[in-house]
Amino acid sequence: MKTYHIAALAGDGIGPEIMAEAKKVLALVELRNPVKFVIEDLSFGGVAYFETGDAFPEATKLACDKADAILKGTIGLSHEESKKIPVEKQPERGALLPLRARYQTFANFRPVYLPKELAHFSPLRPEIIGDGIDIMIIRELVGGVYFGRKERGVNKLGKRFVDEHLEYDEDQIRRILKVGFETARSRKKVLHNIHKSNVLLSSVLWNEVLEEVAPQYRDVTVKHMLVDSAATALCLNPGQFDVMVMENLFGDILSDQGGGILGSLGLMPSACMGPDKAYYEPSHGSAPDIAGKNIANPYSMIGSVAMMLEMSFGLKEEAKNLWAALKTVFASGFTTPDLARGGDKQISTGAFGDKVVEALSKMPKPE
């Protein structure tokens, strides 16, 4: 039997009621497969601040550190609450940046993910839809203008001014290309290469980069598009894409338009990769509106967990399995009250939990 460590971060808002879904499922898992997960729950995002003073405590940078992967919830606070903790300091720059940074987890894997039993959702007709949607969005998550020198402050005129720069190396762009490549491949073997070259020289060094990469992948057809383009494909015509690899921001942003073809960013789990380890989270925030009512959907936690199952632990039959068990509760015309549409049964974030841990244990075991 196999131990994996697992460090937990449920974070702010709705963080904790979701994270408390995927310990069941993951308790599920332990029942069904030679495995064990343990469970370390840790301090990490807003919370962590007015516990500790920091954002990332080092505590949980040393259980992170030990552990074999990363599951984490949702980070961030309301206006006001943020407004209490320095801006350097607020969990998006004190807490996230620096997890991805410690890890080098420059591979952010986003599935735009819309079967038949989730169609409902989406604001786009059905003609648009068609059979679904199945995007593998692939972000850089390292570099960029996130990641650059940044300063601000008061200039010789007494403006306010911001300096930040968008900073990348040809070797950022290439480990992140060869993984868009390779998931290419995997799939339908057609690559989306998301760009601004006609305004930006970093999308310049990006693309000569992929002209010098494309030759190891001649089983795979490039598809160049700018970003603004692209924005408005994934609108009018998504069934056009498979794959997209993309810069930082690019990835941000576009991922998040990902969310709206779905109907919520509640539906989009994702899973972020480094040499030596990965997190896993829901690409959505952490929802203070909302937080402590046990309405908020468990989509994404639980998508994530899948993610790790198969991407970071190896099971990915079992990974199927839960992805299976997602849908059929949905298609069973459950969900929560964030997602509800006219006719859908409504229940708590618990009760869906239950109910895919249910439809899990009638899932075929694994060999």
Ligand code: IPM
Given for the second form:
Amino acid sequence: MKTYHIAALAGDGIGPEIMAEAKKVLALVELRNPVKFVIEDLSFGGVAYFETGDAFPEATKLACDKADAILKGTIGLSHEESKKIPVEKQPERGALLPLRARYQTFANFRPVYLPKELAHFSPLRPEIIGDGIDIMIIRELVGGVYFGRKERGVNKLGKRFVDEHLEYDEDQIRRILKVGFETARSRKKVLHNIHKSNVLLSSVLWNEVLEEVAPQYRDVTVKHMLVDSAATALCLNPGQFDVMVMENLFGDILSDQGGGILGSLGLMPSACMGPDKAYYEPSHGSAPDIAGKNIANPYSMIGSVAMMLEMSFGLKEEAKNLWAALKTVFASGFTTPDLARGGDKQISTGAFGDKVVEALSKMPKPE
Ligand code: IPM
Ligand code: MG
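Let's see the other form, the form predicted in complex with 3-isopropylmalic acid (IPM), since the form predicted on its own is already up.
Whole complex next, starting from this chain.
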């Protein structure tokens, strides 16, 4: 029996509601596998700021340091609530970016996955969707303009200005490209390298490093695409992509577009991997407008649990079962009000989680 310590950071908005569903699933996984989960609930995000004056309190940091994996819900406040907090202490800058920096979670895996059971959610026409969409966006997560030097001030002419730097060194680029190549090698052996080398020097260096790394992966075909064309291509012909690798800001934007072609950011789980620690989170925000109504779909949160089972705990088989359970629930026509279209049977966040648990409990236990 293996024991894993999980730091649970439910966060703001719909975070606590979808985290509750993740925990239901983990409780069942414990019953079906020789594992025990010790889950510690920790304060993080806007709630933490209002409780302690710090969106990423020291106690949370220490508990995360000790945990085997971190499971994060969502953070972020409404525009009005955000204004009550100094800019640098708001949950994004005060909690999320420091979490990423603390554990150097440089490799962010964002699956854009639309199997046939979910196809009706997509705004794309069936002939564009074809057999379904299955893309792995790999986003560099701890470099670029997010973490570069920043200055804000008033210049000699009395005008307010900002100076924000897009910074990468070759080691940061090399390690994420290797993750891209390795992932491509484990899938269809095609890697789309997304860049903007016609304008940005950072992309020129990125591509230089890619040329140096590529000979170690001769079995992988590299396809280069400018980020702006990639945005169009994702809408017009998503089937051409399998693994895409890109820098931080490009990945932020294109992964949200990935959510768009699926039909909702609620269908976007993710894994953020560092050298010694990983954390798992839905790619979407805290949806303050629907918080507390028990109508948010927990797919992205439960999908993040599936990624944690596979990537942090080696429970590959059970992770597959969990994906299958999620699909079964959608295939039987159930969904939550936030995703519902005509004809869907609408159930609450909690009831959706219960259905996933029921579907998983019917699957054969892993050997
Ligand atoms: C994401 C989010 C974050 C980001 C925000 C909340 C800081 O949009 O994880 O994609 O920009 O990285
Ligand atoms: Mg984003």
